[in-house]
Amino acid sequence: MPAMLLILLPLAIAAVAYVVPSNRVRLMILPAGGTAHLVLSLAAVSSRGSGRGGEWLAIDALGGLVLLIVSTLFAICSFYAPGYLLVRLDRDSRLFTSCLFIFLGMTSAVALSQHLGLLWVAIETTTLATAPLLYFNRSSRSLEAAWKYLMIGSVGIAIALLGSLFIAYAAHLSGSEVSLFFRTLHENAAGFSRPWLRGGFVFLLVGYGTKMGLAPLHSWKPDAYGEAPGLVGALLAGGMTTCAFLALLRGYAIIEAGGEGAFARELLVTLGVLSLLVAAAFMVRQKDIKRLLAYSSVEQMGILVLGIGLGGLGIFGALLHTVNNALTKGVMFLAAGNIHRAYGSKNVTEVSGAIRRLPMSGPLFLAGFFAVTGSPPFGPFVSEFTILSAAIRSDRWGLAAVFLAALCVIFIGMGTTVFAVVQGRPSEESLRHTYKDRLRKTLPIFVSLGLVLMLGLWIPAPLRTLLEEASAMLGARP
């Protein structure tokens, strides 16, 4: 199956969704398109060893992993979206639905790209496609969030472009073929100019780190996640950040092949620890549940780069945590979206008794909290424990202690807000809202939570193989 089909199918559906005049017809297009893309993605990844794929677009283990993450999360959100849009019939879903599928097509392009320049273009297009989604509520705050997302994201992507040019110049100075195809870069990286190679990675780290939302490059996240609809927040936190992480990993693989992996890993560890500490500080006494999830995303991105920075077993743990992060963000953001609709507010001062008010979404939000903070038996516990084990095996006891301390503070800070939301009695004002839990708006969340629970108890053999192959691409040894 041509890799291009995974990009063209969502773009074609986006065009169909835009020309269809009926909002209700578009509600059926969303789950159908999401399911079709997931089926195609599973088939493409399972047959990636058959040799099919072009020079520009192909499925390797690392890209295949990200493709499955994005496609699975989108499929979950696509089944949630109709129930959400039915209560938002005051908004025309034409542009919203089209942008969702453009997002899917461009994130697929990110996963399949085998060229540093094409990867950059795909990420920039994904940014442009998601900006209208942030403005869906048409408020002044959502407009501000969309512009901040665009402006800061554009600065980041410009810096990433500069990093790509630095790597190209490092190749030029070595006298080797100047090509931005990943295979050529890996083969020739050992002869690249070391100072320019280092400089290129620094710019890639700052540029794509901005897209990930690593501290101190995260200033767009609280506003964007705070004002976005729940399903858009899930796609940003679990999909967009995963694609930016992939772009960073592509750069890391190049510098590792060039013999400067130790330099890159120290930078990753530094930003990882800083992100954990910043998230811990801002999650304490946080009153806005969506901004709380934004800082939780900063924490998760810190865990990802920390795992890569530790190397070896930490790389496997980071890649596994990428899967867990996407699924747990699906649980948290979709459940938070239901709570927001039921209460007409996302502030803890106005939201309480969610378990009584929403007998499905409230418990799901609570379970999602335990999952995202790394509590057993959920998947994040396994991946975070793997990263902790990598720190201990490498005798970095101080780093392991900081990691554990930050996780404890985050658990307490986040738990204070979450328990304030789910416990107590619903206010009289909240009971006046007609919004109620329905299976079509909670079943996708149950599915996402079920997958997170499964990964805490059992990692399917094909997924484990994919994770091991992707880890090997980043220099991890069995």
Given for the second form:
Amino acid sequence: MPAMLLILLPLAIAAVAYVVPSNRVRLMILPAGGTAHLVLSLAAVSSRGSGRGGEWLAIDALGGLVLLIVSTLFAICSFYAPGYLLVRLDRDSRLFTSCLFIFLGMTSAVALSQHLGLLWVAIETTTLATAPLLYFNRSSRSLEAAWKYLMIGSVGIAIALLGSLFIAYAAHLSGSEVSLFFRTLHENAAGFSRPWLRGGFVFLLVGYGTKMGLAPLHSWKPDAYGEAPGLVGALLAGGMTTCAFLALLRGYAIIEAGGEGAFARELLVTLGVLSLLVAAAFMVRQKDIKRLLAYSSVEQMGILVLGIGLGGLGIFGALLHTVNNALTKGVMFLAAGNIHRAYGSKNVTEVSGAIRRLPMSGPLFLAGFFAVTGSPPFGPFVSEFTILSAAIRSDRWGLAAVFLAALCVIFIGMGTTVFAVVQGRPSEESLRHTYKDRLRKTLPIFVSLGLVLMLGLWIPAPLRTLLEEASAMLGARP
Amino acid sequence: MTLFADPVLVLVMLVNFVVLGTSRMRATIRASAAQGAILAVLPLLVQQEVRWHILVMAAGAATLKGLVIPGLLQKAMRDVQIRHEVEPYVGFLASLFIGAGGSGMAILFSSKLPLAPEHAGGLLVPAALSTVFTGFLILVTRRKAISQVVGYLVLENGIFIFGLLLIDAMPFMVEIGVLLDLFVGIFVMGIIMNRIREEFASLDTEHLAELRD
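Complement to the form predicted on its own: the form predicted in complex with the partner chain:
Full complex below, order starting with the chain above.
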């Protein structure tokens, strides 16, 4: 039952937020709802079972990890949101708040789902719930972003459905009773028809890869993240992509159990490297800070699938990196949102001197940059280093070299833009904007950065256990 | 049972070519509606025994794909007063040829895949794959937002056909979920199309080309 509650509670809050007439009350609902969900998630994950099978919703290690990531990120964003919505009182916050909570409910459903079909339905619903969030600014540019996001996202999801059906047919051919519950799929996968299993994984990878924004399926990402409010960008880059990654991992676990793991890993490594290279190419000389963050997200997704593709230690690294990616994206997008608001622009030609203009958001943006590019002592350094050593341990030196080279190019390319933003003198025009850095809008970012820093220095024992159990579900032997 | 299903599937594949080859928007919407309605008959033909949930699904599919969604699209079309798909990225004749090539590939590819004895030799897999391909082709080659939605519908139709292979195995809830998602998806797309019209006074996605690097 607690599993069900994790989905129903946000949906109920969404309904309440839509009905409540007062804006002030609605703004208080946000942090309260976010905190309540986080507390419930923590309780549910700490008392997780192994999943008896036959249940539609249950918490296993892999889903529990994603649930915690999404819930933590949402809680952070929910404390940031009131400050943002207060300055945007010209916009109706009813639909916005409701969609945020529907998004939370549906991402929880993705994390808890134990069934390939249900997982698909939940991912599709998250897509639909986020489309109105993208269009919050009601400009022609945000409209274009929402349309592309919806169109490309829906096609991706449709292809993922075809992949799920292929896997079901692979099961059907083996003569076993067809059930799309993960537990049954894992148990019977060894007898599945190999061509259908392979085809199914390819379609799942293309479909959910589109939702993750892996190159070359990332064309919607810079537009969507570029036009979304910072808060929505954080939730998409940290939450939505994590959910899509989970869906891909569920597919990977099946094909791995079916004895075609090597085939899948080759595909993952290829797409991972391609994403790193594409991201590096587009991040150099990128003028728009939110689009820069979008390409950074393409890079991070590449690192995730690369880690899985390397197998063994790389799987642990990739899962740890999932946590780091979500929290770091929280820091970057929320800080970028504040900068955008203070300067009325997100173009680097008009934004400079952020450290002087914004004594908190500016340094946070800079620290976030160091974290996201994998500098010590932040968390991503540890996870990226783990993935790198997985490559070296399996004697894939060429791959390790390409990985390192791409990270270096990205560090320099992203650094050029970020330093231009934070250094120098704020322009006369930016000082005329009334926006001021307030603790209310920066404290959540500090918390997020604090967590990223903590993960770089120390991984709490329960989290480590969770990560190890989740890696074992993907065939990594400790 | 494939004895009865195959002529219907041939019809579905023919509709693909109608959608690919016509420029009149009303005709493409009608064609996709007809395709949706024809598809709704298929569950009745391919199953071994009649079960109530399949009847419900067939009725649901027929209403959604044959009436509701085309209705929404027709309304959008009337609102914005467009009748023709103009200057697609790939010409109508060319896209017909590509579509024919794709269908041929689909038939070849499906003959290589292992099939359960009850599906062997039938047209379900080739029809599904070629319809998916057609939908994808429309999506990437047409400019108008409505045409793109039609492409998405055709793509979904292809997946629906593939789902019929598993009609005895797929749980009811998922089937309904699929239909519901499709409906909500089109609904939200309809709203956005409406906004595009207000914003740009036409439904040409060419206007949506401001965002690029």
